[in-house]
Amino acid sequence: MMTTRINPLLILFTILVYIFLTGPLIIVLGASVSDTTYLTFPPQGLTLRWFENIFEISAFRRTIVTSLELAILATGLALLIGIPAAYALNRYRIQLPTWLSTVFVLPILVPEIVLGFSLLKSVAVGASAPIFATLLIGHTLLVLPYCVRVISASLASFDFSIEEAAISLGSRPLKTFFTIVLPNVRSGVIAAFILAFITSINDVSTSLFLTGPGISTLPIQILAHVEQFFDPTIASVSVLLMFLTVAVMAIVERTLGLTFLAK
């Protein structure tokens, strides 16, 4: 029986890639538990007091809640718009103009700084909209392309003749959509939700222009904290954000399995 010998350079390259990907995470994790009043790595002593400090600072408590509310609402609105849009783009791709699909990608093509400044001038200042409403519009526009593209990819492999067969047998179009089409693209909807939620909760560029007195997001509060302090609280917040991402992925793996999303 012949065995294939793996090139040592390939092994070394693989190890270097893993170090490159996990190195920053290890450094941030180590800095978050350091028993010093400044950021340092390797940690000098171990403590969890910087994680406690996050919830002792009212600004962090407030922005964590705001960021979660904003991410959930923006993702929900993006899905409400994105699912019908993706369905129409795939179901009526022959009748609809080809440039229409490009419209839903524009928020990705436009730099986030330009998007944030445009919303600041037209919505926040021009329309005198509340700060949270402006943030919600900005984040919805930001994550909408991800929802449309991911769900469109799932619908691309769906056989619409199944839907037509159900309608021809007497099922109403709306009922057919919810009982036939939507269950078949559930993996795409869940993947779109995860991607949109993580994108929204970590956004900096757009939120930087749209936050205001009394309302801010967690990433913007992190920037404000760094301007005044250099303690490991920032590293602790970053670790919490990493754990939140891992928790979302773990819930999906627990309920559906990541292999389900790959279907």
Second form
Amino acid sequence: MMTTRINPLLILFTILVYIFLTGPLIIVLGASVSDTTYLTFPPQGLTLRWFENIFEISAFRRTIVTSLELAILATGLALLIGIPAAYALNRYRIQLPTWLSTVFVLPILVPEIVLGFSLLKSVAVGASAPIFATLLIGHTLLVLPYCVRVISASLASFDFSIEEAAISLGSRPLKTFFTIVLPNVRSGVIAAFILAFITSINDVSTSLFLTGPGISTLPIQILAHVEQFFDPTIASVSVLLMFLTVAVMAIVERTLGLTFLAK
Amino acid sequence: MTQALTVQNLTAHYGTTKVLEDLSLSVGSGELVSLLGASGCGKTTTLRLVAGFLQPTSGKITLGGKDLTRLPAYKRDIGLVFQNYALFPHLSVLDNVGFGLKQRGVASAEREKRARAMLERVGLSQLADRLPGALSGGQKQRVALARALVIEPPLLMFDEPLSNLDAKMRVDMRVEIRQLQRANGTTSVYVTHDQEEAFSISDRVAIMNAGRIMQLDTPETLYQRPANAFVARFVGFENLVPLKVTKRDGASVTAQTRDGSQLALSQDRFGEIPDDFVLAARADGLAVTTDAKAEGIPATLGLRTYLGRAYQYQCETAAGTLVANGALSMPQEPGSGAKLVPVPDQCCVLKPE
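Now show the form predicted in complex with the partner chain, given that the preceding structure was the form predicted on its own.
Everything in the complex follows now, all chains and molecules, and the chain you saw is the first one.
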């Protein structure tokens, strides 16, 4: 039996990476249960009152709901646009000009803050659209590139002659898309959903310009809160946001993902 | 219920590039016709036009008298077998085979019965519950074949179905395809670039080039009597010698090569000879002789290779380098002069290109 000696330096780097990755999470977790009125780590004492405090502040209650609604709707919209777009880009790759797929990455290249500002000028002020609608447009634009990219990657390895085989066997093209194409890129759609959801729910830069009186998102509310208070509430909100994201990922994985893996 | 396919004056473009020009083809009921040619010759385009995945610029496609030209692909009722199998990765073998029946509204119990019976015929009944990913290439192609056959299509089309299989599997599968096709009597179109494959399983073969059919005939006729220089080269006539008739005397004709050497040919043995023609011969069709009186093409012998049944020579002549075979009993040295005498049964007289 041959044994491979692992370079100790490699082990050191691995440990360092783990510390860098998990360190902030542990600090936030610790700070959120600290029984002090200021943020501190390691926690002094142990309490859950900061978590209770979130729900006592109505602004947090409202923004959590807004953020969730926004993330779900924006992700849904982006998938509705992104799946057909990614399909068309891959199905007709030879016929379409190459720059076309680049268009779908442009929103990533533009600084989000610029996206937010331009939407403020054109949609919120210009078209005087309701705040929530403006936010929804902003977030949809923000997550659309991820949807198109991730689903495209999944479709790139899809053999379109499979689709033709189904059509030749008598399946209508639209039905074929749902019964044959979509089930085979399901993992891409799930990945796109998760990525888009996380991007939307964590977004600050775009939302900063688009929130307005009465309507705000959770990250913006956290920002506003930190400007005035320095208590562990924001740590507990952060923890809540983390768990919320993980929960959504888990639900999506369970409902869509596992059935696919079990096949 | 197998039917005849006719393709009339089909022209097709990709953008502004013409890929198919005025192509006509008819496949009789129960017949297997191959489309043979190098990539880009239009054979796959023809198949895709008939399948309905491409629209022709002009022309007409009918199957059993019914006009298919403007019918959407999913209504054409054509069984297709693809090069890369194109099985549905997320469905079991049984569901793959049953897919076409499902589209036709066949009830689930009946569907399973017929799918299983078809899997039985291709020898895969024990793999019915597997996913396609767990099958070998040959097994996948059998599933694809079963999937196409189970809907009892009036027309079956194959697009390079054996290209992804190894050499032995290819030979086994083509026999199997031919047997199933014969047993069902399904009219079939088979696209391939492999001459041996096309010749071995087809009733007739269409040799294609640049969007046209160069010749459509039985494999035997194509192999022995190519109709033009392109087909001659395609089926392995290495030597194409342009000649001019200088004298006619009844059946006997005297022809002249470019360098002026005379060649006596009999129309009784070579068929009708026009004034300007090309003599096509495989290496076996030109006999190497040192007999000074023999009438043949003068040549200087070059490289000699041993074929087992004969010696083969690269011969320098006025018509370029020709390949000819000489008897084992008389090996000739490179550099020596000789004459290449056309062997009547092994040569073809063609019109010049």
